[in-house]
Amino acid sequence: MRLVLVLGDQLSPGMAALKAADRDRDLVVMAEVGTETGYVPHHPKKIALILAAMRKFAGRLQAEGWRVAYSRLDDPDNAGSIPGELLRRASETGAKEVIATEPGEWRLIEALGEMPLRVTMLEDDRFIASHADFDAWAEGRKALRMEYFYREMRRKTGLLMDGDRPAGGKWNYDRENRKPARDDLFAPKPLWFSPDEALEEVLGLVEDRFGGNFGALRPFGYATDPGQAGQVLDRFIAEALPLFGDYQDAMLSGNRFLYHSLISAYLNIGLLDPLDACRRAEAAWKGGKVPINAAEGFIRQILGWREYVRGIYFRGGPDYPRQNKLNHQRKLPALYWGAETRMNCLAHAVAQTRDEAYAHHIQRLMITGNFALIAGIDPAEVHEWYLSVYVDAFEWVEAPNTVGMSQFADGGVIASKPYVSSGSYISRMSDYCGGCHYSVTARTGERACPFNLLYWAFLDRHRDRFGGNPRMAQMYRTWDRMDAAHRGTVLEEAGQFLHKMGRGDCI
């Protein structure tokens, strides 16, 4: 007999280990585990979420004739570990070898790999591109561009192309989809479920457990089995699907959701087949339901991105989570986690965070992660914040997302340029600078948009770095025709508002 481990973002019935392992003779180990849920401190949706699917998904593979032992959180034997529950497994059952599906996060490979049973791990094929695949592609270029492995993706699927050729003439849509959005958008609501008995009980056991982590666990509405997540993606596709490349990057305080699938966190733990969503929108579009750059700016983040960042962790190493070629090193503001702030851009994300441990890709990027960026906050911090707070989070998608895109601490590994703007990005795709204390248009002064400020003196800072990328050379022309006086008065405010954030005031 062998064990056979399942992992919390693990719940697909085709995973690696399921299909290698003998159902008549190995036993199935799935563990709720504090290492797990607490190695840092993540949103309690997040955890809810795992759990309640955890133990749906062990019930599914009981009734299919599994014999599975589960151990729940608040079992008084419980190990507290994943090596420490295949080994009490092992203990009970006299096994000497666990099969297991290669985990997406260093630290529990590397745990894995340091047990003294004998583990037989399999690459996740649940992965449009192998880590073989990924590696070919990268061998000899000197630079990883998403670009150019996603229309390897393509010709790989055949999605989107025309014989040779890709569907429309154009690989990527993108110009098309940055669409600013007004408030009187009509927006499909997100599918969301009531929980039932047995989620009730998790959810009990989550508040009591971690009340006190960042996020609020009510109102819950998350699937939490493929039926459900199957009928979030099916609503997305006749509903929001036919706009959602327009308005993919906008942002409205009186709307979370806008036209978003809000499907990643079932993507990322198994309820959900990536190609699958794919092909669903393609045939959305062939069908003539949805426009074409809607289907691609969709596809793209999945049978793009999602697997490029995938290849990217796997290939930085255990190290790539750690590196801050900026040198940053101020510490994350508390407003990060909820305290008060002046700024009304991040007061909505943080706020939408924290009640739907959800914010969409651009509120990610352009908000809470080019605020942290340009006000050199240590990356290390950043990393472990989105780790917490979403509910998408792991670590093979998120660092490589916060780390490199984000952050630029990878040293352009993944960004040919770091992602930063001032104010005016965020007033042209949003009506966040409307109700806010600070002015957008203003340069310096006590209502300066701080996003103005640490703008320039981000690059300022940063110049012998960015001073010779082309694409950087408009922004270092623009800082260049300033007004000396003027030039110097945007550094030393936005020393000011530094000083003020280090201190802990509302800023």
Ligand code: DLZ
The other form holds:
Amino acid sequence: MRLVLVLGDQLSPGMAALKAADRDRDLVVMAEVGTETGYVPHHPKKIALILAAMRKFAGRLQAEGWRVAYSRLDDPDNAGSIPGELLRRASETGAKEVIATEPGEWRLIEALGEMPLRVTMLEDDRFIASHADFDAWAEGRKALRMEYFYREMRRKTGLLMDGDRPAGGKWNYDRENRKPARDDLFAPKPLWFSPDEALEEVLGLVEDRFGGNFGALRPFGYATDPGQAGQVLDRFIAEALPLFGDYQDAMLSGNRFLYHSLISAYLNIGLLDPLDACRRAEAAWKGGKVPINAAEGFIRQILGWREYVRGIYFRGGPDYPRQNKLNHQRKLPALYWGAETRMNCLAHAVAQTRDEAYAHHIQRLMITGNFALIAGIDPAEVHEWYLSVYVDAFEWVEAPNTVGMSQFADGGVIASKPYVSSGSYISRMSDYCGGCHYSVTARTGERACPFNLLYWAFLDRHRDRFGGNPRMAQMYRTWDRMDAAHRGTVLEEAGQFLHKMGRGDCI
Ligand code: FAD
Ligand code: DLZ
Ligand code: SF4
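Same protein, different condition: the form predicted on its own was shown, now please give the form predicted in complex with the ligand.
Let us now look at the entire complex, which starts with that chain.
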């Protein structure tokens, strides 16, 4: 008899470990444990989603004839960690061998590798690119740019391909995808679910144990099984996908979700299959229901970005998340954990994160990420924040996005230039600036938008690194054209702002 480990983000019936196991002989081990619920202060909605989905998945396996040893967080004998639970089940049953699917974090891969049991770790084949596929693509390349990897994946899957050419003639329709949104647009409502009795039990447990973590547990409406998650995807494809491309980068105070799918958590824990989601979007395009820029934009996020960041994480090794190539050392300001701020864009992004455990990509990249980068925050603190507060956060996907794409702490493996902007980008893509204490058009003075001050100060501070980057030449030319006295004032006021931030003032 062998133990078959299924983790909280491995809730797919076709998991490699289950495929390799013998239903009549082996014992599935699933465990709610303190180390996983506590390695960062997860948002309560994230913990509730995972525990509820784990319980449902265990029930389904049992109904299909598997023997499942399931440990609840409040079981008195719970050993408190995944290796501890495996050892407990091994001593109860006499098993000496574990079959596992490779976890999505180095931390757990290492812990399983150190166990005094024979552990076979199988590759997680829910991804479209295997480790070998990614390595074969990456080997010998000077720069690992997502766009070229993505084209390889289009060829591999045949998605949006017309023979060996991209459907519609272009690989990428991003140029058509940068429209700001208006309040009077019809925006579809995401699909939420009312908790049943079993979910209420989980919510009670999470409330008791993790009620003090940052984030609102209720109302809780996330899908907790593949059937519900499939309905979310169906609704998205029918109602939101047609305009997904157009408004992908837009932000509105009155609409937190716009035309986004909200499926990342379901993909990441195994309730939805990534290739199937792409094929369904492609079918909607083929059926004339969505334009090519929308289908291509959505498919690129999953087939391109999602697969690419996973490849970068595993190629980067266990130290990938700890990089700090720009040597940023400031502490993450309390506003990220909900303290008051006068910056309306940040107030909105953080309040939405607190309420929903969700923010869309541009809010993560160009509001919370951009501010942390231009303010020089220690990327390890930024990484811990993103890993904690989003319902879809697992290190394999979160760390490359945060440490690499957003904080440039990997020195430019993912991004060819840092994602920094002044307030004018935020003003163009959102309606946040209208309701702000600061003025987005003021470049200096009491009311100057902090993004304006910090943006130029960032470029000035990192001139040695970025001054020669052709993609940033225009920014440096603009800075250099400003008169010296003005530049001096900008740098001085940026310094004062950072000083106030460090002192803990409301900024
Ligand atoms: P949509 O906009 O509807 O996109 C569709 C799908 O594409 C998503 O569900 C997701 O699976 C995939 N996708 C889109 N962009 C990316 C990307 N850059 N990397 C990987 N997959 C992508 N995504 C996570 O799943 N987990 C994270 O912990 C995470 N952390 C992030 C941290 C930062 C700093 C940034 C900038 C981005 C992060 N992302 C993360 C990527 C992206 O923001 C989310 O996948 C997306 O916002 C999820 O919302 P959605 O399902 O509505 O996505
Ligand atoms: C995120 C998470 C949480 C909050 N709780 C559990 C848990 O109790 N048991 C479990 O098996 N998995 C949990 N997870 C998911 C794991 O942290 C995840 O499998 C690893 O981080 C690897 O991606
Ligand atoms: Fe954000 Fe500046 Fe706009 Fe205020 S003015 S919302 S701080 S970008």
